[in-house]
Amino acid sequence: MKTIQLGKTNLTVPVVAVGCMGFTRLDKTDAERFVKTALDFGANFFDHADIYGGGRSEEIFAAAAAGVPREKLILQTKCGIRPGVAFDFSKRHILASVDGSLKRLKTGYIDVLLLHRPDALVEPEEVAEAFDALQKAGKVRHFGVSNQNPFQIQLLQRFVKQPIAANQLQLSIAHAQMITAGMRVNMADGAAIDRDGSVLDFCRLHDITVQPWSPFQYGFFEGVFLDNPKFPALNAKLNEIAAAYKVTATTVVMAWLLRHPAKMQPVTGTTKTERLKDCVRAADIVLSREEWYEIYLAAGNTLP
């Protein structure tokens, strides 16, 4: 598995992260098999959140990875969402959430903690106090955010002394506004609207690793585009390129993200071992510029 440095940290991570949101769909045997498969392929970066399965996803993972030495795992989790109630970046909530994740994950420390969704009432001074306390106690080693724009990150960074290592953002071939707007500068059409403050360029400028989530989804959890009759041209192109490389369309989708020079770390969402294998194989595929644009255009995107 190829690796990258996570942001400005000294943490070396695989280029594909394993998303654990769906672990509640696995029984003990399947969860153990899934974790073992991931580790066999060098995919030892596991992405969690305190709200996944109401905390059960972290518990199921911990049981499945019980026999794995802690130093062989890189664990990332997220906090800040109180489902149906509020987004909460208060010091009290961050500290309590981390303690809960540590308990469920059965570990003494978390490698990376992300703030999950922006909190409209964020007080960055409190976030800084929480991060300092967690780092001093050895509970969290590195910090990042999820779904935040450049000014939100800069506001945090004014008070938080730890570098923001990662920003987890929704990005896929069929949900590529983050890329599209950058190619339509100074144009009057809707695709040119900058909806995120040029967050992709910002992260590249500031050495913040972009972690694309839902890499196979279109819209906001509307469904996957693979084998979807709504995307005939895209699937035809993916299958054509997959055949040329002797891999699956799943592999090509992940390779499309990895081809971007931002050195992204896409997060898988599957709980199927064969599909996970297809995802991590993308680390060995380097699409040409022409192939990358062919896939982009096949998804219905256009060039100005």
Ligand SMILES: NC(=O)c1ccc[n+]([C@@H]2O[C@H](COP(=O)([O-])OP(=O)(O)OC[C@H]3O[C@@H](n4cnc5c(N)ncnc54)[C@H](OP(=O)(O)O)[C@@H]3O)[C@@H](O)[C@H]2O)c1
The other form holds:
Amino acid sequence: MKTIQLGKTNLTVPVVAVGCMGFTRLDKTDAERFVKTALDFGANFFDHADIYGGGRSEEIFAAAAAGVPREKLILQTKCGIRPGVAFDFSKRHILASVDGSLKRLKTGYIDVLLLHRPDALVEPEEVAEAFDALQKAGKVRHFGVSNQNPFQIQLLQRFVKQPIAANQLQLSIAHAQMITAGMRVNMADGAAIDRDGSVLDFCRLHDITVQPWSPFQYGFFEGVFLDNPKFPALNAKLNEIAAAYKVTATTVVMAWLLRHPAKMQPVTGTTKTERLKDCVRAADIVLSREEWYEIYLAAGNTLP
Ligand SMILES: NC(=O)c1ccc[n+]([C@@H]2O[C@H](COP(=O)([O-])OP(=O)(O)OC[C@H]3O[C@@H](n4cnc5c(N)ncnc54)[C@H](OP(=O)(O)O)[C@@H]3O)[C@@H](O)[C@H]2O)c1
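Please supply the coordinates for the form predicted together with the ligand, as a counterpart to the form predicted alone shown previously.
Let us now look at the entire complex, which starts with that chain.
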């Protein structure tokens, strides 16, 4: 599969990442089949979090990938959400979370660790200490964030010496505010509201890889927009372009994200091998400028 450099690191990663949040839906056999299929496609970048399935997702993945040499896998996980409690970027919590993930993933190191969702009580000096300790111990190789705006990243980066390699953000054709606001600078309408501090441009400017999450969903986990009667124009356009390229609409959805010159690494959430195959195929398709905008508009977005 096509690859990119992750942020400013020397880590080469496939352009499509495999999200493992839904792994609890897989039994042992299906999980093994899914991981094997992903690897056969060159999709060896797996996105985890300590909280997915309460830790079960990491365990199911580790069991499924048991026979795979560690160097063939790129493992990313996240920490900082404490379900039912709050957010916690304290040194103590970060270190404990990573130890938990290492154990569940049955590995000696994590390739990329992301801070999952901003902690209002973050003390960046503590994050820096935690990152240093994890790097020195060889437990984590690269670091990044998720759902953070430019000032939050800059605040961290004032103390953290490792470059922030990635920012995982919700982004799909049907949830594209960060793209929309950038085209409506200084306009008076609601769509012009910059809700994220121009995070997309900031990440491009600082070589931080954007990893779109929920590439097939709209709203906050409201559902998939494909074949959804709420999005008739979008589905008609996706199907029309899919037919022209002889691929599925799923492929076109991923190709739309990959066409953006920010060199993003979308994270798929499917647990179905057939859909994963369609997602991976997107790496071989380059949509035209006209097609990209037609899809954007078909989702109900408008231009100034
Ligand atoms: N950083 C964060 O805050 C954050 C938040 C959420 C998720 N994530 C990461 O991002 C990954 C992706 O997120 P997601 O699971 O919400 O994304 P998604 O790829 O949009 O998938 C959402 C669900 O829709 C189904 N689906 C996927 N493609 C489909 C298609 N073409 N047609 C119909 N249904 C389809 C999948 O179920 P099937 O298994 O049935 O295909 C999947 O569970 C997660 O696994 C996780 O690693 C990160």
